[in-house]
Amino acid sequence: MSGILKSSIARKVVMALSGLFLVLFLLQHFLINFTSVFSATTFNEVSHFMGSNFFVQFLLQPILILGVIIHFVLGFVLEYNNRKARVKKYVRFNGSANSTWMSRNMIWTGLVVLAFLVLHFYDFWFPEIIHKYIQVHPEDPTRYYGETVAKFTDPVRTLLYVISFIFLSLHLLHGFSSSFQSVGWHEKFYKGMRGATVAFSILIPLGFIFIAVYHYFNQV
């Protein structure tokens, strides 16, 4: 710990092995969720067996939350020690001659994903856990995607879903493939996975806007 304190090569790889880590949860999540386009039984089965799991409940979502306060508190360290040791300024220096406006931008386009994040705590997790643990209703298995549907009733909700996955998608762009660069990936491999983290980067997140906008027009 006190290497990853010290070291900003050691934060730069925690940071992006737990983004790596999130990614794959990323793709989980889509997943499950694309279910609930073509059939509601399936997505209430899956649901249910991850909200009951107890592998999944207690060692995989305090690892997944661990995950996300590492990373963004990473994000946050870095981008604070970047800007101190820039001694040159912009006037000097013309940053977006050598970078892509992903890479200069990550902090906002990050603040914007951790913003979502926060909603989507505040939409679903909080909720679940609400309904287990504080009110201690009986499970119903059946109760998911109508539960999951429902949030995307209003509009204001559903444009804010939208916006938040175009700023998942520019985070993406630079920081997926960057995450191969920083745990040492040799140059040749890392070209390689460049076009297969950008489809990513853009399908994934196309992906859950679509889920999104799929469940506002079928309940308008």
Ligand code: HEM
The other form holds:
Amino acid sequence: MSGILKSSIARKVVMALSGLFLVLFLLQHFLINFTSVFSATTFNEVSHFMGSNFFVQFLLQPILILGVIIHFVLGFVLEYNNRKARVKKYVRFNGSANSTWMSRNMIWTGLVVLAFLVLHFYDFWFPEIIHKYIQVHPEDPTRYYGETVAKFTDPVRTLLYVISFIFLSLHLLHGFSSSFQSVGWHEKFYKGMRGATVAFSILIPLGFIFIAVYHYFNQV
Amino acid sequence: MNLTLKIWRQKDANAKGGIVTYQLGGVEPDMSFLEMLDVLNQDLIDKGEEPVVFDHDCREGICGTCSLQINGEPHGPDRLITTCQLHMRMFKDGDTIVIEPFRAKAFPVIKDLIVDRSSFERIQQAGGYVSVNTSGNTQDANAILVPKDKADTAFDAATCIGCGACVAACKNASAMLFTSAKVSQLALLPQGEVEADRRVLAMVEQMDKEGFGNCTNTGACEIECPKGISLENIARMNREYLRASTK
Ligand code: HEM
Ligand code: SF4
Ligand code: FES
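Previous: the form predicted alone; requested now: the form predicted in complex with the named molecule:
Now the full complex is given, and it begins with the chain already shown.
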């Protein structure tokens, strides 16, 4: 593993694959969360399945956490190497003349997403783990909807979620199409790729924002 | 035109260096950027000062020697040109122009605006060649048929003049556009197939060793490249690299 990761291109490809994997996860997560807008019962059923299925809990979940860790650790390595590659900075650097803001600030949008993940784990993941594996409560398959929705009574939390999704969108606006280039698929040969990644990068975070804001206004 | 020039001056590789401001009058819009610097240098010489040292050779956009980061962009604000092809009509009377050397750890400054780009040569030497039978029975190159589209794409890659603007423009000082052009021009042709795997592995390894940064697909290189070398070449090199390293 560390052998192939000595090469800049190999690291890029692992970065891209882990990013694409996270994009897939994001879609899955969105689809499940979205059920909470129209059916508490469906949301409870799916959440109960995800929360109690052995395969999901002990295979998919660790893979996902590993994927996130690989992705942001490689992101830090990338950023560190790239800073080292230009020790003496330009007095004047006109980045906006030839590249997008998103492409130049992946580390910052990524860091905001990482900070969000910490908050998100504090909000949902740790309480789940404590509930299920430490306090070992008997499973109540109808608890998920109420627990989730209750989190969005807090305007500060709702606002933090909204801001984080905006940064996620900015991260994906560059990252999603960039990952195809990294694995060798130039957009010239995959017509519609750019459009599809841009649509995804705006619509999915917007959807998450909608869910958070919906629950906030639904109970106030 | 009257201009304020803010130029990086550095006595030698080890000096600290810094920006020095010059006022320059009598600049014609039809002058090239290098001719404008020639005028400044004549002024400096007349005053008994040390002229500004900068790289140039052909002055017609084919050799890639002229460099310069002008107002934050390699080769200045115009597109698909080198600095020797940049004209002063791109600027306005009274403008302030910041002129710096290309900056990258792998392009150390030698003096003033001249940087050492021999790291590019070492990347090329690591694998940018084809083996030719020199036993006396050398096959005529035209005997190997090449599809027209392949030949065109290879030629486009081969128009890279090794100027280093891609590295200078890149926020990561990455040399992926240059290296991928040099890999592609051979990888696309039957003559280049023999060493294809070895070539891409060796050239990428050398590129990493020289201390260039890693690509994050910002696309700045493609936009600033005087020859319009496409990012498609980077995608191709990534494919070549993956294929070669998984064999
Ligand atoms: C759900 C969360 C995330 C998703 C879906 C995601 C997605 C992506 C994708 C698809 C890429 C493009 C990969 C490539 O071009 O090779 C990428 C790149 C990157 N990500 Fe993330 N990412 C996420 C979280 C993070 C986090 C937490 C960080 C941590 C700081 C981060 C930092 C970076 C960096 C530095 C890059 C490289 C920039 C580039 O290659 O252009 N990402 N991300
Ligand atoms: S790829 Fe373009 S910018 Fe880079 S060295 Fe070649 S000609 Fe110059
Ligand atoms: S001096 Fe030859 S390209 Fe500018």
